[in-house]
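Read the single chain below, which is given as structure tokens and is the form predicted on its own.
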Amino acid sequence: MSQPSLFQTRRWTVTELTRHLRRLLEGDLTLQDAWVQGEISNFSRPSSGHVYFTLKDSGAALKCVIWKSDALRLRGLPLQDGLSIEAHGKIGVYEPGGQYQLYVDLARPAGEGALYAEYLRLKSLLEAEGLFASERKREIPQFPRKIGILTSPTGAALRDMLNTLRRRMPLAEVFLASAAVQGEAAPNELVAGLQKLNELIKPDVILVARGGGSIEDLWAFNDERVVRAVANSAAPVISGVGHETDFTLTDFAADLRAPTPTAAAELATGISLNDLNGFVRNAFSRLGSAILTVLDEKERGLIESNGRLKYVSPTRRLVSARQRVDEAERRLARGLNQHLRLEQAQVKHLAQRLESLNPLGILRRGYAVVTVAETGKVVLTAEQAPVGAELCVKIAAGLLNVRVTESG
């Protein structure tokens, strides 16, 4: 029978013990800067943007978390179930679940550690310069007349692109700039080919493409010189390097990424020949409708203009002026008659007044006007006609010459 200990053993709550373990794990500097290799399982990316998965091998499993900010930087690596990776991060404890897990900030395909680390370093550098910014991206022309292709002249990618371009846009001119697409010579040849296309051909769009391969095979398209040449190309660039799951730095620098070389050729010809024929027929139909609409509008405009022209026509103005002249003539005639009647009445009145003042009228009433015969001066008093003076006497019906024989 066991005896109870003389000293009381410490009792932990679950929370206390979990926090103690967390401090132990997070205090171990080795566990705060760890690379762990394994295969992804139980991969999930909820709407929060965080990424959750389990790294496992034949003997154990480790829960992993990538926070949203780190997940955005890892978009170039297509994480999925079954993919073997090397994940970098720090070990921590998720207290509510009582489990330890790896908080991942970097990831790379297993076995490609150093090369992929260089890929991430260069990607981070160029991204910080703004070389991959969306504001730099240019629209791909819908109807390119000249299409440049930068690829190997012997690869299947060229044949696939040419077949696609011939089928979709046979009217476009296609120019090939030959270059090695892998190996030490590839970066220089790719840069030179891109420069020749821009300077000599001046195409509307350039396709930079090659078939799929390992990260080593595609490394020329991660070369800093090639990436900068693509970003600074005078013509917009469509990158069609590798397969859909392959991402190179050229893809980020290009104006548009295509998952395959064939898809790049399709994206370069936004509308196929059949689509173009349909577009032209539709355009003719819309043009005919537009012309009829314009003609109807112009016809209505002409009718309205004709009405306005008639309104301001000199003929209409002459007719109106003639009517106004006739009206003025009638008013003038009425005015003249009225004026004549007034003048006649005035003349008659004046004549009557004049008649009332006419000396002959007085003479006809028996009066006479006596003047001195020699001077013609009217005699008003007896003194003005002394005895012996010769006088003229004007009577209503004649003139008398008399001599004064007596005055008084």
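Residue numbers count along the first chain shown, from 1. Here the structure is a predicted model, which is why all the values come from computation and not from measurement. So that the term is clear: the rigid core is the largest set of C-alpha atoms that superpose within 1.5 Å between two forms. What changes on going to the form predicted together with the partner chain:
In the core-superposed comparison between the two forms, the C-alpha atom of Leu165 has shifted by less than 2 angstroms. In the core-superposed comparison between the two forms, the C-alpha atom of Ala156 has shifted by less than 2 angstroms.
Annotation for Tyr100: C-alpha shift of 2 angstroms or more between the two forms, rigid core superposed.
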Contents of the next structure:
Amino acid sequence: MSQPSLFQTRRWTVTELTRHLRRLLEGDLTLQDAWVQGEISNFSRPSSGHVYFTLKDSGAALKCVIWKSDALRLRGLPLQDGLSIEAHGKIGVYEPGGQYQLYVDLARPAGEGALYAEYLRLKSLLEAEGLFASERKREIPQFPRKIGILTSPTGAALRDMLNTLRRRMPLAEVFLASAAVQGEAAPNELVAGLQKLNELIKPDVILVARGGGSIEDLWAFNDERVVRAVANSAAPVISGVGHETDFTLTDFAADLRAPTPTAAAELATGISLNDLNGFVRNAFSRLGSAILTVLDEKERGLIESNGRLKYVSPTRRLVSARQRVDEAERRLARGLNQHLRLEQAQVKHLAQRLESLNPLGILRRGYAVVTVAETGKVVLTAEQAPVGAELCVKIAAGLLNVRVTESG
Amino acid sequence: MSKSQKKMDEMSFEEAFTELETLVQALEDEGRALEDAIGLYERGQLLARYCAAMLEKAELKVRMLNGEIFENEG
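So that was the form predicted on its own. Now I'd like the form predicted together with the partner chain, please.
First the chain shown before, then all remaining chains and molecules of the complex.
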């Protein structure tokens, strides 16, 4: 046990010392951007939403905190005791507890680090080549007749896709190119399957799909050969690999990325059986109302024509002619009477004139008409009546037979 | 009826439906002779029934690349 020195060394308060340690740790930049690998223990997520756990390996332990906002971002990761992870963050000191700890902002299952780095390298390489460019994306047909599927024949992904297609578009024909979707053989089989689909079947659209799994399980879909084959497929490709949170390079290269195999099958059938039934019903009802419109139109036309027809019909002309005849008859009758009256007047007048010329009238005034008895000729000269001739003298009332005794 | 029309039972759904659409459109255009219109209507009814029947009995066909029917469905 040593003696206390006359010149006492500096005496810290706990706070001073803790603060000093904090400055040391927080001043070390390598500790402010650190990846740490370990196994989770003492995991807890209290109602505050922050997450607390300890990372440990065989030799040491490190307290870790994930603030609520970061925890929300990392919720896709199944953090739990026993899980080996790589955690990224900065070392800080919690002064009231006298604890240094890692404030985690990123985490991923351990062992994925190298794969992930490769993923990022390949992604930026292919991106720079323009393989993922939006101009390359082709339109997905709404109503494909031939649908190619590239997946494992035994997986749940295929079953999900077929169920969806059967429900939504049973008119379609499906062609299955089977391929291993994980393991060493997978990339080659996927590339070959895609090529055969395009060459032999020429489908309207191809679904490239696989169910969920770890990043290692999905790795074939990050293989450069597969990604390039998808980008260069003759038929447009819909990818449905893994779960909603998984983004493989195949997803980036596809013309359309679906979050799951089921969703891929839905996106491949933009027009569903229901839609088609609706189209047919609609056409049927349009057909009905169109023919009714035509019939109405024709009926109106018929009524109109009928009206016009009556106007020009022989019956009407007959009636009109009849009328004209009646009219003429009336006028005729009227005219006839008038005419008759006129004639009667004329006859009367003539009769009067005739009367005035009647020789008998002259006789009544004392004149006489002398004719040769034998011939009846009116005697106008003496030579016509020589001596001895018998004459007839007509007077107003009577007839005298006389003999000429003197002539000349 | 045009001579180019196929026998109906050889038509695909799209062929039948496309003709149906064209025909409905034609029927909706005005100024058609009654005989024509009724002809279009009758053909349209047949096509619509044909389309509906096709949808009714449609069954998804799944084949392998070699043409064999795929049967191991889950």
